[in-house]
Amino acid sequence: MSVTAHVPSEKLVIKKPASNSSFLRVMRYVSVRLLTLFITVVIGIYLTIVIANMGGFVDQIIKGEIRDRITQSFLANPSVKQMDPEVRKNLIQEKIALEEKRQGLDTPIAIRNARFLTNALQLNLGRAINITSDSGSKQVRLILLERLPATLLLMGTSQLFLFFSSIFFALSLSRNYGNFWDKFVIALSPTSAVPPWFYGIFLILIFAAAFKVLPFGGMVDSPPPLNTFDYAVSVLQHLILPGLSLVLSSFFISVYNYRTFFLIYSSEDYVDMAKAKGLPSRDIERAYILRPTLPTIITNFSLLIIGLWTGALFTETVFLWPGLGRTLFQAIGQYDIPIIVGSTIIFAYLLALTVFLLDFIYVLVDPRVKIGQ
């Protein structure tokens, strides 16, 4: 009797390629993300719509407003006295509710804020309703286009000035730990929390006022220089107080964050392993301890550029600077609703998208992290 050994097939498993699994997962990661920021967007704006309207009580400002300058301007009119007082009283009444109708102050509050947000996401921002451009036009993306150049100049030059100089500092404060400087800016950090503004109004008394060296506001000499370099020259000037009250406000205390974290980073283990092994200080600072704080200095970095859009509102204010944080402030003051939404729908893109590119940055330069994971 013969036995016949019975051996099992093996199983074939067919794996699917690693490229494929992962580009899977990454794309269902930037859906993700993406739906999820598009829905944050939103919600903001129309947040924003219904507080900048104060849940229809600027519309009650407003039609106030229709009424009086309509009935003000009626009764001015030496024929319209001469009329029956009730022919003259629906006249009035018919053209404040076309004057309504004009403005959409007829339709009930919830559609028009759906229309708003409709038009806000499509970046269709309509007409500013008090504020017009130098131009006379009342098109909210020509005033906000107009005020942006002034807004990254001052900016612009302010915090980038104030990020580089902040890592710079403190980057030598941690090289010396414990000395009069280190223990100097440590001093100084709570002077950050004046603001800027405050900041602004002690340099105009000492410059402007009593020393008369430099201009009290403005961004330009008026009449403007006709001369490029005369003209570039007077900006510079008008630049300086402004610029320097933005850096005051924030230095001290931007060295001191910097300089804390620094000081965690070169604590570690491989950063002493690496002093023992003898490898020179400039390269353990730029491998072991700049390198890992990579993320976090590139994103405040991110941060700091798209919040160059919003400006400096009460600092702008306070030096008559002709930018995009005094318009918005001109805007709130005036209930001018299109203009405070289109900023901040700007503002809400630009952080969105910063958000999102920054997860495919950390990627690029910290390897241990991974899209989707």
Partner chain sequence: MNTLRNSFKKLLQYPSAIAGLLVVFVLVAVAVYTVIAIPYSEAVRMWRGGEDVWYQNPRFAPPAWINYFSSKKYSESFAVNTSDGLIEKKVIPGDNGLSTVEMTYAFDFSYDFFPQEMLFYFTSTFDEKQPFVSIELLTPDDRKIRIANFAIGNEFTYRFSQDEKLRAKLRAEDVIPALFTAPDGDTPLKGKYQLLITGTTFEPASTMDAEFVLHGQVFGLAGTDHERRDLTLPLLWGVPVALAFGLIASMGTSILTMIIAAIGAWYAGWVDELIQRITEVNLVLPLLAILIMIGTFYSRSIWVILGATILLNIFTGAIKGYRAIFLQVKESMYIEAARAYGASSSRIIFLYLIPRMIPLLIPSLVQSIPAFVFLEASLAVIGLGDPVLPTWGKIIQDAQSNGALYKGYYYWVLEPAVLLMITGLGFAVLGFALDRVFNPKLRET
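Can I get the form predicted together with its partner chain as well, since the one above is the form predicted on its own?
No partner chains or extra molecules come along with it, only the chain itself.
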């Protein structure tokens, strides 16, 4: 999830003489694009469903659990003790069959996968198998919505800070490249090979274990403070370390990439021309460097925004942050397919929508680009 991930869009076509009316051309392009994106999402989700079910393997586990639970509940019930063993056995079988039917385990897997797929595509996320939301609901939608704020808080603050600060620093470095800070950033950029959770461990060691100034993990003190101000302060304290580790692990590479990117654009002839004309460097940056790089910056920003959805699985796990990433991890551990699929379908839709919208945004920010052939 590097900030500077580059998604080249092969549909981005430089202006060609129009043969049709532009409205028809745009409509045709839009429909073809929407269709291919939709098919992509369908295939992606179907694959996820199949993998999440491991070709029926998870069904076996769930069936085993049902059988175990119902048999146990019968054995623990004193009122059925006097029953004839044959009758009791039939009763147990009946109950198991009923429970399997309730969870839809009696239909063949292909049909269930198809049903699952159509439900997921309609954002009908269904009910979780094992995981419950803190408010006690088993609705996948409610569970995901409950964890969303935590992830948005952590990822939002760190990623937005990362995005804007790295562009800011990159601009100032590209203005005077070769100076000490430029070399400093270049020298430190390989440190981004280290993932955020790893910095997290070091930060926990320093600030939580050794100096005892910040908490080890979680999102709020336990028990949570009653008044809102204390609550906010507590959340902020818990936010510092995971946020810092997310920022640290991509800051230098991000600044380095943007700086290189800006440098390539600042060596264009029209920038030299502008300098020769004596334009203030602020104007040059705004109109001659940032403007042509805008499509890439927007792409990165939109990918960043949808990246917020997936959360930071490892970082959240290491810091026990109750966000979407950790929920996904817990869901996998508990064979909770609806949550895995629910989280994936939302990401897929967000990604498809972003890719689709980006084509139009490119047209808006770059007059050279036209949609369709």
